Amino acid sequence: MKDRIIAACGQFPPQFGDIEGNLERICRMTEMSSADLIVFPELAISGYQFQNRDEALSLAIEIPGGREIDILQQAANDTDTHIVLGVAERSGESLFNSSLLIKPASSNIDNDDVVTIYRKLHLFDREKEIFDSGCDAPKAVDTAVGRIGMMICFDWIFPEVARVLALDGAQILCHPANLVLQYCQRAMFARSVENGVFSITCNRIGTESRLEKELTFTGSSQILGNRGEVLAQAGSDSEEIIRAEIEPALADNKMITDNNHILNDRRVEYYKMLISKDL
């Protein structure tokens, strides 16, 4: 593993239903990135705003078999860069909302898989008329570049998830977003902080209003330090490229003081009720 890696966001607005140019774009921002890894938004090959399921089934792709997968693939061994994007997937009759890392052949050391899937957990507003949850624990997976953890968008709003990643040793999690509320991109300074992990929240720029209802997504795409320090951050309606030098290593360490461990000072026997059912 690197000592030191360069970590990107690519922030643009996804054109709804234009899979060819969002591609395009997405290879053309990896290159000029001259990153060792890089997020994307999340749904950033569709676009966001679907008017049903049966249209986003249409804007899908199939992992493994789907062509767009080759793209992506041939991009990051072109530039030997991880990608990490948003995508909806298909998969028989199910549709995830999910997010993709996909290693560059130089980095597969190991004949593992070179694409990683994680399924969204937790759906937001109307996603929960087009997709299926995600029914899978989210997992790190080791890289050449580190310990990487995926989640997804509002995700962010229920500390387990970062939590979970955290304790499987990830050391970087990686957030491809297409977020609307003005809350996600404070709210990750505690998840760094609380896990003592680097965050990269990719956002989406831009406007979608193919529905009655009228989204404007918040930008300000950001890498966090493991302490939550802001390592860069990227204007709320600028396409651009965000880039930070970081450690991964340094997640490793867990102490805050001394004598505090932020995983093992944990007294998990009183902690029963977040394992509880619904309220």
Contents of the next structure:
Number of protein chains: 2
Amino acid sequence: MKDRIIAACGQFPPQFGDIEGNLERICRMTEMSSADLIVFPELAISGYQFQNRDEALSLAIEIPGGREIDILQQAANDTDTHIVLGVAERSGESLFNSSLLIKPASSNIDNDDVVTIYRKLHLFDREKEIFDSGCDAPKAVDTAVGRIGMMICFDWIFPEVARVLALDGAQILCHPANLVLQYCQRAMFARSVENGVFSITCNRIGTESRLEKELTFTGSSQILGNRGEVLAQAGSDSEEIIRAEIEPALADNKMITDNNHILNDRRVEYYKMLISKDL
Amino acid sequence: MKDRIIAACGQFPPQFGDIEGNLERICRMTEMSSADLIVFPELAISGYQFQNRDEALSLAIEIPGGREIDILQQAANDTDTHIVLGVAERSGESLFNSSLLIKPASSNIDNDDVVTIYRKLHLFDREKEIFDSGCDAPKAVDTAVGRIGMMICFDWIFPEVARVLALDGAQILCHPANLVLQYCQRAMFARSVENGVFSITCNRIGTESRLEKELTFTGSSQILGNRGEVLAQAGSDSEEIIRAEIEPALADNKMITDNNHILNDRRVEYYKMLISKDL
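With the form predicted alone in hand, show me what the form predicted in complex with a further copy of the same chain looks like.
Entire complex below, previous chain first.
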């Protein structure tokens, strides 16, 4: 594993339905970034505002098997970059709002699955009409660029997601997003600080008006350090790559004073209500 | 219960060991605030930087029974104000960093305990040498000014505390603090937003230099709305009362879109790791 890596966000406006064009943009930005790890927005190759589930299904990709994965894998291999991006994922009869982690072949030393999938657990608003929600606990995964945990957009508002990932050893939260407000960007400060982890939120820009309600996305992608410091931040409406050099292992240090380990200090015996279904 | 209340913070510099003087200041600020609910800092009547446990014991109060409680209860009764403040609390052989909620007699309709105690669960740095940590889950309590949950200072960094309180129906987080950095004030935005609750963080000001390490506290007490908006904010070094009119019942609305209830949307079946003791 590298001690220090270049982490990046590829902030851009996915064009609805233009899978070829969006893939091309993602591959080009990956190359331009010269990064070890680059995060792209949620639903980055399909766009966001589906009219209905059928339309989303028609723009979804399958894993493994999709031609789109081959293209992304090639880009990862060619540039030796780990790519995280959001996609609409079809699996049998199911349709998920997923995030993929695609490792370059050179880094896949254990010869395990090259593509890691996280299926969004907490669907936002109309997404509930379009997608099935994920049915697996968030899990961190070891890579040559650090131990990575993925979460997607609205997952931010549930502190449980980042916490479970941190407890599973995540050093870097990779967080594709399609945000129309700026609450998340402010709140991710807390996610990094309370868990002592790096976080990379890549939000899209641009406007979609395929439904009555027009959506304008707020960009402001950001890379935060393991103590919440802003290492890089994008503008709210500019297509751009932001980059920061980070040392993932710093996130293993959970001591914030000589006497306080922010994970071991938890008093879990008093947290039972957190996993109760009854409100 | 009142529909709308005046909530306040009494930000001041407690003088170490001057119990009479600090109590007098608290009573005067309570009167000046004309508030329904006022929150004071952590360890507001003793000061913070104890040399050792014995010194803290000598400045601790007992509940019920302490003369200090009588004085505070009188102030609450005279002004019809609910008072929250931090104290060093002795109970048998134990010593806690506690927060008290003192209800005015007029509002104590059920004739139950007038003083509610929360004992800090997560002790900060040297506090571990001085205090015993609390051994009860955080619990919200109904009052004439809303359903109140208490947390103390460093508890902020554990999202579990505010979450447990919100799950227990807290509308207002009352949060006495002795903060030397400003991380907490920034992060409380997330606590309010992710739980849909009001939060009142009252931090102290001033400097203590009774040990080798001098501490300067950062004030900036704040009252946040149930969507994270800043309703009132104090300066970083001024003695002042800040006030905001709030409608506690707004915190019962957890719908942040037509389709998203921020507590019911939790996927608790995937959060089991949150209460596991094994890291």
